[in-house]
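Form predicted alone, single chain, as structure tokens, below.
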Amino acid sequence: MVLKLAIDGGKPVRDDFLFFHRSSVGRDELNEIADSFASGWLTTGPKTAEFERRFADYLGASAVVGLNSCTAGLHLGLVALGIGEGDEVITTPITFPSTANVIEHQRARTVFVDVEPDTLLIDPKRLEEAITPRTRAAIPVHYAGHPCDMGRIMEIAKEHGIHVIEDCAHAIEAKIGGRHCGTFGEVGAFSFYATKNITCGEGGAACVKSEDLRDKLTVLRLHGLTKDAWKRYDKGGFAHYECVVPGFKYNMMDIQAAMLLHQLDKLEGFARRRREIVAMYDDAFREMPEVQPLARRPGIEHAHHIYPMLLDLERLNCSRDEFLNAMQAENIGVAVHFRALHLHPHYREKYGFRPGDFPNAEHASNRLVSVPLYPSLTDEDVKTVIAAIDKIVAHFRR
């Protein structure tokens, strides 16, 4: 029997409404941030030089730079790397607008190319394809937690001398035959916001791989100047600041890694439970062939930032946002990730883009959903989600 649909004015999956994410902080950070207040050092300081050290020795990296955003760490990778008006830089068009605009800031070209239409990922014969001899950098961003193809990308990289900088805004968690997403190009930028993995509400670092990147990143996170608060103010003999290029303001605070420094502890777990769950999503769509989760690859691991998945319009007599309406009135929370950045105004307008021009990227534009995927979900939210999702797929099917 097909149920009457929520939206349509029947009962509901769940009385109350499941949202599309928590965050899991407990005492551990609450207590972590009451010693910092305790100490008196809220910005840049002890706690942000602790994180940056566990947070690279985590990833396997170098040096890692704390910052305020993945964005910081994007831009930042642009900046120190030289990128400037006239030069190109390829990335995809399946991304958050962040992705694209730190190119324009730069005052460089944004070149999207295609995706691969079964793991969204940007696709390495399409951005060779588009190396010209203004080409700089290319972005690959790992998207969902899944990892691009980062050795292809860096052969292709090495041949033609363009930098790369990757987007790690989902895949924290993410390697390539044992190594970490963010530690293939030169700069590695991850993100704590406070929907990813681990989070600190606002946050993000950047890997690099050269103590030359280190410091110039180190120096354009915070305006320029040789010295940083910490420097300036420690104990020992007064020392003056001296601005020697113009930066930016984009450290982070130690308020912040004071919560990243408990969050990082429990990331095994929260991967853990986050496997879980999409282990029951798995099994629940292998036999609902009008919703497609997007395909995984052999030889990595994956994150599972999201769970994102394509509906197949064709066996629906519905739009993706009629799904998601209906989700929504099922009291079950949902997202977009994401709807293709080249037909934004801001890309359509400026450099000319038209629905076509990247059949791939538009097509899993029309048609993604993400459904809650975080560690405090328990077995009977999940299952709710599932049911929902029969419910509307019942009531739609063709």
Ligand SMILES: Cc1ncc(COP(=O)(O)O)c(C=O)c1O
Contents of the next structure:
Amino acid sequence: MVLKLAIDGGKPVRDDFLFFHRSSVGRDELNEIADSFASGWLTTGPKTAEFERRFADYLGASAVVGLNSCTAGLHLGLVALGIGEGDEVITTPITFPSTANVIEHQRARTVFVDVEPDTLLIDPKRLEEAITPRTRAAIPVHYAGHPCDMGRIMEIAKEHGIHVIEDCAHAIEAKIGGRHCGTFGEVGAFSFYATKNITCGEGGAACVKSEDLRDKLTVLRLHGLTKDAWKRYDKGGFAHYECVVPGFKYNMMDIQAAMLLHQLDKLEGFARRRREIVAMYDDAFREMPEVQPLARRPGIEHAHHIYPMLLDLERLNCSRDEFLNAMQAENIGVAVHFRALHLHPHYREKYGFRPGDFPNAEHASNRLVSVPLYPSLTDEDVKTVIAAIDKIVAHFRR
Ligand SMILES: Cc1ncc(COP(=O)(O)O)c(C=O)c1O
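Provide the structure of the form predicted together with this ligand, given the form predicted alone shown above.
And the full complex, kicking off with our chain again.
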């Protein structure tokens, strides 16, 4: 039966608005923050160090540097690897702007290559074809939480002598053959932004392959100083700091780490619930050819950060944006991850990109819709999301 859409004055599938995202933070995080307050130490200190140790253990990484964002990790990766003016760095247009913005910050050239049409991950073949004598690095994005083909990408990187920085913003739990994303390249940058699988509101970390990179990032994250405040003000002898490089203000605070220590404890439970929700969506969309979830390759563990799907606009009498507005009217929060970055004004104007340059990315860019995926969703919530999609698809079916 075709029901009247809420956007046309019909009754929405639910009475209250279902947010696209809600963070799962509670008493444990609050008590740990209170502990930081009581100690009188709020910024980078013992809790940050503990989180770095524990997150490195979780990832099986040699070291982790706590930062205030994933963007900071991507940027410091480029700085520490000496990437600068005239260098080329390869990434894909299906990503958040910061993946490429950091390349621009370094006055290097952003080189986009197209994604695979079914996973929206960087296509290793296209990556290799884009390598020139000026290429210094690649930033594969583990989009949605699906690992890129790191085996092939690392082979290509070795063969051509380029660095790899992994954008792990979506990929906290993602693994290939049991090995965590972030541990393949020299640097893996993680995000703990409000919507991420674990969060402290704003935050990030870089997982690094060597002690040398750990030391470089630790200095670069705090103005390029040789001693951070915790070391300067502790009980040991007075220590002057020296500025050895013009660094950045990218350090993680203990009150961020306070939240993350407890989020890390809850990660496995969160992941279990995310998998249950994904299974509910997968089951429902199998019966709906108008919406196509992305492909998943064998041998990987997916972090299920977001649930993007492609609308089959050839089967529907609406645009993606009309679909989004209809979903919002049904009281379901939705999002788009992402609109192809090469067609955003900065990249279009600077590099002269035109529609048609990256057909797979552009095809997805006009069809992507992400639906709510977070641990506190109830089965009933998920059913209302599916009911809204069902209702809208029935209305617009050609
Ligand atoms: C793919 C990707 N990379 C990088 C980032 C930047 O993360 P942050 O906000 O922690 O800097 C995001 C943020 O959502 C992202 O989705």
